Each structure stands twice: as C-alpha cells, then as structure tokens.
Number of protein chains: 2
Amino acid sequence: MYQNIKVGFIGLGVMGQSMAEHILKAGYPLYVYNRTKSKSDKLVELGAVWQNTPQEIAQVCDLVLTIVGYPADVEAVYLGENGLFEGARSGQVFIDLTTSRPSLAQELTAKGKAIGVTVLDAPVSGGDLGAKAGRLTAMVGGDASTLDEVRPVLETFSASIQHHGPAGSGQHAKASNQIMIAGTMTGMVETLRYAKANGLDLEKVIATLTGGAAKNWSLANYGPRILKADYSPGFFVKHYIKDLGIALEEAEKAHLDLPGTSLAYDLYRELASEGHENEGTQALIKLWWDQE
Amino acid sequence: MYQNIKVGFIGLGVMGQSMAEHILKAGYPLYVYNRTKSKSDKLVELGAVWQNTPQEIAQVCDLVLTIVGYPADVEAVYLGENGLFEGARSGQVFIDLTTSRPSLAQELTAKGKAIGVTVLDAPVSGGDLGAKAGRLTAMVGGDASTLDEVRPVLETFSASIQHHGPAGSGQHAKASNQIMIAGTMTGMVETLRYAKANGLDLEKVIATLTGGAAKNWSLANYGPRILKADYSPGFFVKHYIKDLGIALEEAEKAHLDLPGTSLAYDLYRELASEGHENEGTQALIKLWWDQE
C-alpha cells in the first residue's frame, strides 16, 4: 500500500530539510510547504514539488509529515486557515514530528478520527547530525497498525522507531527524554565549573569521567565543544526551553514536582534572557564562565 | 624497584577485599589490617599476613594502600595512635584510595614530605563490580614520578589510571565525578517518575532513551534495577552523601554555587533519614514511589 504514496512534508528547518531529503532520495513523490518559501529551494531542485499551503499539501498527499517549532505552530498548520484539516480526507495519515504538547497530540488525533484521518505523534531526537545521517530516534504515539504501515517512510531518516502507546505517548516519551537531559546538562556544567575552579585539566576530567559511572552523552559530546568555545546549535536553547516547559506543564497536571527539571528550566530561561536563545544547549556554561 | 616490594593494604570492605586480592594474586607479598579483623580471613587464607595496627603495616611495608569509609577514618589510619605515620620511614609510599577531602590529601602529603614519605591520593570509581573485575578507574593526585613507580600495583585492580595534578587533584577529580552523577541520578528518577505517571512502558523508555542524546550510565545500569525493585548497594547511599558533602564543601571554598548537586545532596539525606542509608544509590526513587 505504501509503495507509491505521495508524501507531504511541512517544516523545512535544519532538521526538516534533512528528513525531507531522505524521503525524497528513497524515491517517494514529495510535496513540500514551509512558512519561508526559500527554504524549499534545495528540495525543489532535487525534485520535490512546492505547495502554497498545508491545505494544498493535504489535498494531494496520502501521508503528511510535519515538524515545526512550537505547539502554536502545530496548531496553525493543522487547525488554522488553509491548514491540513481543511484539505483532509478519509484514509489519510498525518504525523507530527514536532516536540509538542501531549494534549495537543491527543486533540489532533481525536479531530482526525472524526473524519477518518489517522494522526500520530512522533517527536524525534538526535539533532541536526542525526537528521543529516538519517539516524534519528522516533518516539511514536497513536495507532500501532498505522505506524507499521508508514514505518518504511519513517525509516528513511530514523535508526530507531519505538511505539510508546496511544496518542500523546510519543510526546510523553520525548518529554521523558528531555527531563533526563536536564540532569545530564546541569550535571555537566556543574562538573566542569567545579573542575576548572579547582585547577584540573578539563580534557583529562572529561576523558576520565566518560570512562566510568559518570558517563553520559552530554559530557562526551558537549564537553569537548565547550572546551573549544563552540556554542553553535546542535539543539537550540530556545527549543529546549519549549520542551522543558511542556514537560513541566505535563508534570504539574500529573501532580509531579520535578525539582531538577525545574532548575534546568530556570537556568535555560536565564540564559535566553541574556541573549543566548539561538545558541546550542551547551551554552548553559555561559551563565558562569563570563564571571568565574 | 617495585618488583619485590612489600605491599600493605588497610580497609577490607567490599571494595578493599577485591582490590587486595588482585594485588595478592599478582604476586606481591601482602600485609593487611582492618578495623574488623574477621574481614581479613579470606585474604589470610590466600596468603596475606595480618598486622595488628596501621603502624605495624608501615613498619614492614614499602608501599601502603588505604581505602576506608570517611575522612575521619583516613585521619585515624594515618595520623591516629598506632597510625601509619607512627611506623613511617623515609622512602615509603602511602596511597589513599578513599574518596575523601582534597584538603586532607594535601595535609597528608605535606606531613609525609616532611619525613621523606610520598603520599598520593587516588580515589577510585567503578563500584563493587569494578573492583571485583579489576577494572576500576583511579584518579590520582600527587607526585607523578612516584605514580609511575607504583603504577604496576594500581594496575592489578584498575583499568584506567589518570594523573590529575598535585596532591588533592585526585580527590577533586573524584568530586567532579560525583557531581556529574548527581545530575544523572536526579535526572533518572525524575524521568522514571514522569514516564510512569504518564502510563509509559518504563522498559521501553529506558531502551529508547539509552539509544540517544539522553544516554547515561545511571539510567542504563540503575534503571533496570529499579524496575526489578533491586535496591542492593552497588554504591551505598551513605557513602554518596559523604562524597556529595565533600564536593559541596569544596565548592563553597571555591565560591561556587552548585544547585543541582545541592539538590541531590538534600534528596539523598532525606532518603537516609528515612532509613535507606545502607541501600544502593538507585533507592533514590523510594522518596516518591511509595506514594505515587
């Protein structure tokens, strides 16, 4: 069934462009839309077809993938004027790859179900490099048999695709992921600050710690970037603030107090307020290393 | 020079027994002392020689290794009545493997230097399993050329031996390690609490997260133990509290505010006050999972 389907892709940021290119190169007819049209140039050159609105995408495609910035953008793309739902028809599948609110994922799934459209939530992790390499991790919520049908398309850019439960579960799994990273990022900056203040060789500390029980991806990957003062975004501070905000909002709904995650959220908002929102999350160290 | 030296070993807890056994099996003549004598039985059976005090150990050995519980125990073993320094003579090497205060390491090194004894600080990480397998990580501070001389002995139980700088630097590196783990442990429990509260399959969440940017040793190793309700100590809560207390004390001396580490310290002290000080650090989840 999913051999010759027309695939739509909405949201051509750094991640989206790489993902769309993988789909195109796998041979699927690809239709694209983005708020800023120029970002589609490269894909159109490679054979993608530009559409003027999400609605038009929905009118021509069988499967539509979306990855935009914020939950408000997801709402606009799906529910807004000229949005996906205005062009939707029974039998279609929409997959939102944006890290967004679980409750919004559930709302879109319910709205789709009412007209015969299956909506899945499938936020991804792995960043710009993972997208480029086609090695993302997709955390999926929603109808499992639909996931099995569209899996070949997701596999063009994913190394791991896990079904985590009903609508919204992909978002909850992604929120869990971001909560874990709050611990590794705050832990990493405190470690580097302590080690530097006590005169240690930071490269040696990173090498030693990543060989034992303190081992983690943040220290191993961002630690060396910090030592080179490389604050370019693998993952934007502003997007991490969005993700942590969603996680804390959902935690509050579940009556969970998450003090470590709250700490990270406060620190990252402070970082953004100092003008670093478009840098990579490793820029957290800048809250201290200008002064210390 | 260090082929036929007599090695002393003080502190035969779970870690110490394994480490001493590795030294013995490598062929070094081994002399042992421990506050509770019965813990030396197995080693004596294997060929180690019991001594009645640290002072006696110092009187017969060329190199003495110590790994005891708290800084106060280190002080007693080195500086107390019948302590190591009472039996010390010029040319000896003492190495403290306990995770202890950097300032105490500096004090012992200075005291040693005054009488021609070289004292190194070399706290280890890797826990009971690492000690058993002879795969510990040793973080060493103090005279580098002495380290090179005694390295073969440390290699009998270490997979990695790093020199981090002058006296106390091994302790600072270990404190850095424990600060990093504060982030991974608090992050892990918040992740599991969030995922559980939102109905996710925790095994699947751990598998997914450990495949990406949230990856860390704590989640990969302690996560599955928590799901099996296995709270047996790889590393004791009470010892982690000691380590975090040292790290925070040193941070304060350096005028560093480490809010994530402070949070972990407070949570672990709360855990201990509820009677869990002799369980493994993964028992942190018990602060919530009785209620949630």
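Superpose the two forms; the largest set of C-alphas matching within 1.5 Å is the rigid core. Remember, predicted model here, so these are calculated numbers, not experimental data. Numbering follows the first chain given and starts at 1. Compared with the form predicted on its own:
Once the rigid core is overlaid between these two forms, Glu190 counts among the residues whose Cα shifts by 2 Å or more. The rigid-core alignment places the CA of Gly245 less than 2 Å apart between these two forms. Rigid-body analysis of C-alpha superpositions between these two forms gives a rotation of the smaller part of 9 degrees.
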Contents of the next structure:
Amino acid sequence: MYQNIKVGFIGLGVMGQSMAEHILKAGYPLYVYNRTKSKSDKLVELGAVWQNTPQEIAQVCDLVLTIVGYPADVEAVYLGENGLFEGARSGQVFIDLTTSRPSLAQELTAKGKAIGVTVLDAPVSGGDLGAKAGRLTAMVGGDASTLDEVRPVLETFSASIQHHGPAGSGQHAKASNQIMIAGTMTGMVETLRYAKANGLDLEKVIATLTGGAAKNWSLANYGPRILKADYSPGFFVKHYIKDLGIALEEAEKAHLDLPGTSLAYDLYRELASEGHENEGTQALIKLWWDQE
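Could you present the same protein in the form predicted on its own, rather than the form predicted in complex with another copy of the chain shown above?
Excluded here are partners and other molecules; the one chain stands alone.
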C-alpha cells in the first residue's frame, strides 16, 4: 500500500520545507498546505500540489505528515474547522512531527482510532542542517506495525527512526532530547566565554574540543555559526522555549526536579524578552557576548 501513496505535508517552515522536498524527490506524489501560501512556491515548482486547507489534504492523501509550531497549532490542524479529521477516512495514517505535549498525542491517537485513522507522534531532531541533509532523528510513539509500513517515507528525511512505545512516547523521547540539548547549549556558551576571556583562538578551541570527550552536536554545528555572528534560526529560540516548557511540565508530573533544564529555560526566556525570540538557539551567547 505504501509504495504508491499520495502524501500530504503540512508545515513548510525552516525544517518542513526541506523534509517535504526530500519526500517529493523520492518520487511520492506530494500535496502541501501551509498558513503562508508563498512558502509552498518552491515545492509547487518542483511538482507538489497546493491544497487550501488541512481538510483538503486529508481528502486526497493516504498519509499526512505535519510539523507546525506549537501544541495549539497542532490542535488547529487536526481538530479545528477545516482540519484533518474533518476530511479523514478509515485507513489513513497521520504523523505529527511537531514537538508537542504527550497528552495531546494520546488524544489525537484516540480520536483517530475512533474513525479508523492511525495517528503516530514522531517528533524529529537535527535542526535545519539535519533536515537539509535528510539526516534527522525521528522518535516515534504509536502503533509499531504502522510505523513499519510508513518507514520508507520517514526514511526520505531521517537517518535514525526509533519506536519508543505507545502514543505519547515519541514526545517523551523528544523531551529527553531537549533536556540534553539544554545542557550542551549552556555548556557551549560558557566554554566560548571562558576561552575568549582567556585569549584563546576560538576556532582552535572548537576544533580541539570536537575531537575529544567534549565533542557534542551543539558545539560542532552552532559554535562556528557564533564565530561568524550567524544567528539565523536552525531552530527558533521561541520554539525551544516551548519545548523546554513541555519538558518541565512533564517532569513536574513525574515529581522530578531538573535544575539544569530550569536554568536553560529561564535563560532562553530572558533572551526572548530582549528581542531575540526569532533567532536561532545559538543566540544564547548574546546574553553575555557584547558585554564581554
């Protein structure tokens, strides 16, 4: 069934644009929707078909993937007027790639099951670079057999696809991912501040540390951007605040104290309050860089 299917893609932002393009170039008929229609222009030129609403996407597609900004956006796309469920039919598969609340993933799965639609939560990690390279990491919750069927589509833009359990498990795995990144981002910023204050060549520091035990994705990918004063969003500050907020909400439910994550959350909120919410997460350095 999933060799000659019509695929829908909703959400053509920093990552979604590249992900949708990988699907299209793999040969799948692709139907797209985005709140800002102009963001679909390149894909339409390449052969994608524009649809006016999520409902219209559901009416023509067998598999629909979504990646939007916030849980409220997910609710609007799936449950709102002219949403996916208004055009859904039995046998379809919907996959939400947004980082969202586990409870919402469970709600969508239950609503889908009631009408014969399988919903998977599959948030992704890797930022704009991973999306462009087709090497994202997908963390999946929901029916494992359905994942096996749709895996070839996910593989068009993912290097790693792991099933973590029932509905909501993918979101919990992504929260774990964002907690780890909170530590590497604050660590990277403090590393660069320390090295700069002591007169070291920052390019040499990055090269040295990425070759040893301090190696991490944030330093290797965002460190060079900082040195070039490139704060363009591979991942928006405002979206990372949302992600860390979800992680801390879930931690509180589990009676967990996550002091490092809480600190990163506060620092990123401070960064946003200074007008940097639409920049990339590497802009965290701006809280100190100019002053130092």
